[in-house]
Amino acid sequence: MADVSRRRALGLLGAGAVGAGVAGLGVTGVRAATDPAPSAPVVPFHGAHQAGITTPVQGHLHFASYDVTARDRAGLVALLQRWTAAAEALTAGREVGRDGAVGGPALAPPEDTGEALGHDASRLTITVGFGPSLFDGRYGLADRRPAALADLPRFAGDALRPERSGGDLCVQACADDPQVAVHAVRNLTRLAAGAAAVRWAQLGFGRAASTSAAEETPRNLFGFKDGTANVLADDDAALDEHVWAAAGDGADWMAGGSYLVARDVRMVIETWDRTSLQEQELVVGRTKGEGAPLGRTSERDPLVPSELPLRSHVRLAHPDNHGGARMLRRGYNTVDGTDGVGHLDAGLFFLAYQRDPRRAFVPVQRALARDDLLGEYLRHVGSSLWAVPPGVRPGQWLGQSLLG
């Protein structure tokens, strides 16, 4: 049968069908499913906000930035419609296309690449954002660029590589299975042929933040707990104040969306590993074992910035020093082999969602770049900013609030 889904290969079928408003567009199709709900967790694709922001952080990341090559606005819209249909299928654990990986004609390329056959949805989320360069006039969007999507400044110590920064579109695919995340980006990239091309990409593992109180605070590659004071998914007041854009912010089409800062931060692992435990803790401002503020005993004990070393990382980044500004972080650890001279090419792929980067990330990073003792062990080599539009309702497509 042509109508073969990935979950059917397991004897399990995902529930739900693509909204008629998208399926009727003649873009990449998604098969209707009539089978029982999957046994593995599925994160709903539709909602007021895009999944992959407040979603409890999955174990693996594949992030990709794209340069749009579509000749006109209609081509960009068609791309986003194809991506919507595919994302609806993939996040439900189904294959891309009507025939999937093995159900089509033998002499034609399969519609789905097939490496996720036999895998479930693995809590896959696909989150799409728009970079400042998309508003350069090619697609009639120059007057719709939000003020909060202002280009990030260059910070002291930045060693940015153009080939690791920027882009017109981004896709953040997170899943509990690395192959499922890679499969998602691979298939979206295939669907972008002729309309967009990958500019750069990054794989991540071992989450370096938590968005749920039920998750244990993870550790970064310096061995310290990371993200203890993160904004959490069940704190609606904090999300409204610090994460979700509102219509009154000046860009109605972004209401319910958020702004994503992505920073590729390389860690000087070898130097750090030769630093004493005492100095490591003074640099960070927390104990390495428990993650407690220095002078305290528990990770969740109150942190009083004035009680910590003046140039410690957590003191400088504390909201009290920045008008109460907070961000929702969901970064990942990275290891990309070696740097060619025997050093581990490793670090943190920093991802932070916020209502307005000018009031959150920018002032915090300025303070860190100027005074943070941890900066001796870090190299910022990539920097990007994205407007992540609100979620998709059934029958709608990604970015419809901007381009519809």
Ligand code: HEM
Second form
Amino acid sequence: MADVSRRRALGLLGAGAVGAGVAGLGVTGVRAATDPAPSAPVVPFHGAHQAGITTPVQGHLHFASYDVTARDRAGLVALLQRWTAAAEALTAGREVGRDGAVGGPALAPPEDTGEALGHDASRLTITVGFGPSLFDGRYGLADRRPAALADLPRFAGDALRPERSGGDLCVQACADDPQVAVHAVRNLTRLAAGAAAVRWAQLGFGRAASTSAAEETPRNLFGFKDGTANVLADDDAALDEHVWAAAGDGADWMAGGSYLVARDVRMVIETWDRTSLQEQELVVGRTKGEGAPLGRTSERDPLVPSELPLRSHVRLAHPDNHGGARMLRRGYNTVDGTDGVGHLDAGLFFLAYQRDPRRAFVPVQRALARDDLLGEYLRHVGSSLWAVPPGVRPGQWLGQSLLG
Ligand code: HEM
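Could I have the structure of this protein in the form predicted in complex with the named molecule, to go alongside the form predicted alone above?
Then the entire complex follows, led off by the chain already shown.
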């Protein structure tokens, strides 16, 4: 069942194919991409870089951080191999495992949890990263930790919760269909049983950044366009300079990878909503409707930091103030119900990819934490840092350059 797309699988079931066995599977139990017409739209899993970084931002996110519990390095490698095989299948719109959700023995738990049956691949991407704690010596990796994976410093105003921070491994699953993203993380988590356990997870929606000039810039929950001045996916020179780690950077196994900073930023929506439009625009440094730099008329007009309020968000974050440093932002809006005292528990799950956080996120956030007027309406409650290794070629597995 696993060699057909989930959509076709449903059709076959209707035709009475329940229980049909599938022969000729590899040891992983997941077939190579033999489906002649995989469900579109599919984002290729294989490539020089992992998908999910420059991929045009999908509508939904399920992000999970894991503590590795594998007894030894072989256990960690086996987990990454299982995840690679499953990610190949899931991103192609196929089921996990030999028999999928309903093709296996009636007396055994199904290999695939089934809630994505009938859903196409929905541009699912699965991006895996390694946290600083993975290099603590348990798996013989202490001398492989990249200098760029230095622990983030404490920033002014941080209200970080340990249970919303850190982790050994992360999975960023993005898809246009939330059920597909959730299904991916759920099944990867199942495959991790005995080798890794979820530490924390976050759902996100309504992409809060764009990575392509062709997309309409989306809005965050403060109602402002977010992603206007982003590093764009088709700007190869900027990606090489600011996003992709290179062989000469100090950790050869990271060449073609990137470093991800994830921050769980809660937004004090009620206070913001009582703030005048003029004040909101002065705080951000752009207009709310068009997204133009203050004093200009359109979104793509040049932004001259010195023309903007001294403590506005975009002036403080601008590359001119940080030696030209840029990041590829790819965050998502979050609403996790209410906080128990009547406020919307809303925020931005800030995701930024960069070549070296010591030269990008750290100085920018240091400046923002100190002076940003927007900070009055924000609370950083979660933080994590990840080395996202390069992409996987057919036949390779995630993290092979580090652990192979
Ligand atoms: C809830 C938190 C945040 C909100 C609501 C927010 C909102 C915005 C908005 C509306 C813009 C203008 C549009 C654009 O160019 O994308 C912007 C730009 C930017 N933000 Fe944020 N932001 C947040 C957190 C952060 C954090 C934590 C960082 C990094 C430490 C950051 C870095 C930047 C950068 C680098 C720019 C582009 C500046 C430029 O080159 O013009 N933001 N943000």
